[in-house]
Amino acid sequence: MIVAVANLKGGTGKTTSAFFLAAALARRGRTLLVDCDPQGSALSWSESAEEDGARLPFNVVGLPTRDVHKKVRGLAEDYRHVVLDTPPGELAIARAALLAADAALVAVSPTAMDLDRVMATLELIAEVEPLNDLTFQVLLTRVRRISREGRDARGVMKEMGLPVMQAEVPQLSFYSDAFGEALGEDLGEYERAAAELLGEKVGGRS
């Protein structure tokens, strides 16, 4: 499976949840995570890793290139499990990058603004699904659990038709915190996300 982790809205996730996707899909096969942005983030986060020592579970590569679905094609005969990690923005490499895929994973914080700019998104891979049999869902992502945010927002987006996962990523630092870091054992909510792309039954929320 090639899967983008997408939104044109910059700070909801994309790229923690990428990392963590990627290490979630290592565990089933070979997996390439491959980094669309050219802020460069998930590129820095496996160098940081591994400059301590840590070898991750999956390989690395940066293409923040217009023409990232042509050149992931060759490179996804050798992996199981592709993960794009798409940038803020940049439509054009946004664009290119849900071409390559099978799915996109839509990384929403539940906010009002997060969820009014999403449309923006939306409306991109209506546009590109057509051309591939895309397929989505919508991750919600940073969660304050004490809170009714997610809950309204996905109230809100299951009203309008859209495809919310059952895993809920909450804001906890054990995401924000994990940059630069080699994961563990534990994936948290994206053990349960990874499971849910791919069919798999899906346990309890963690």
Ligand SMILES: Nc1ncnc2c1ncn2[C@@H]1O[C@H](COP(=O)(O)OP(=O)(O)OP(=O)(O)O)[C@@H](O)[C@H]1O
Given for the second form:
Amino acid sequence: MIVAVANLKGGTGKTTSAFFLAAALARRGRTLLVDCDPQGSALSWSESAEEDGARLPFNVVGLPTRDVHKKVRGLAEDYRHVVLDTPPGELAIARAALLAADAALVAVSPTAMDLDRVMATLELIAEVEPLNDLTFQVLLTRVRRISREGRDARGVMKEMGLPVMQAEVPQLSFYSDAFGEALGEDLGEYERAAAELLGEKVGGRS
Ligand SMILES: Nc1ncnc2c1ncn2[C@@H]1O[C@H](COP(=O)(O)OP(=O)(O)OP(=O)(O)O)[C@@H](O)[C@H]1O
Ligand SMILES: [Mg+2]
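Show the same protein again, this time as the form predicted in complex with the named molecule rather than the form predicted alone.
In what comes next, the whole complex appears, and the chain from above leads the way.
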């Protein structure tokens, strides 16, 4: 599967989600993470992990270009799964990444401002969808378990008819501290997100 992690708003958890998801998908088959963001955060994450002597379970390349959809086609042949990390401000690149994908995962952090800003991304997906049969799901990220915002956001988005994943990533230093590190056995909520993405049978929420 080729999955693009998207949200035109910055700082919603795209790169963190792309990295953890790539690790979870790598357990299921050969996986490539494509960094489509000129900021190159996923690439620096992987370089920093490898400088520490770690070997990541997936390959990483940087392709922050408007024709990434053309380049990914060739690359994808060698992989079971490809994860595209997309940039926030670069509409043309984000659009190209969505064009390359079978599925979009919209990483949304459930604050009022983030919910307000998610429409632009949904509109972009709606524009691309007829061209490549793109499916999409919303993944709630950076959810503060102490507040109601996660539950409220889920409710609002369900009312809007948006497909919200059961998996929900809490705001924890476990995820932010992972930047620059190779990931261990525990992939937190992303194991469940990967299973859901692939349509594997997922157990109930504990
Ligand atoms: N579940 C989480 N819990 C705590 N911190 C998180 C979580 N997910 C992401 N973060 C932190 O939030 C910040 C933004 O995350 P990240 O870089 O993944 O977002 P992004 O959408 O890729 O940002 P950009 O739009 O700039 O590319 C980072 O400091 C990251 O470590
Ligand atoms: Mg990013």
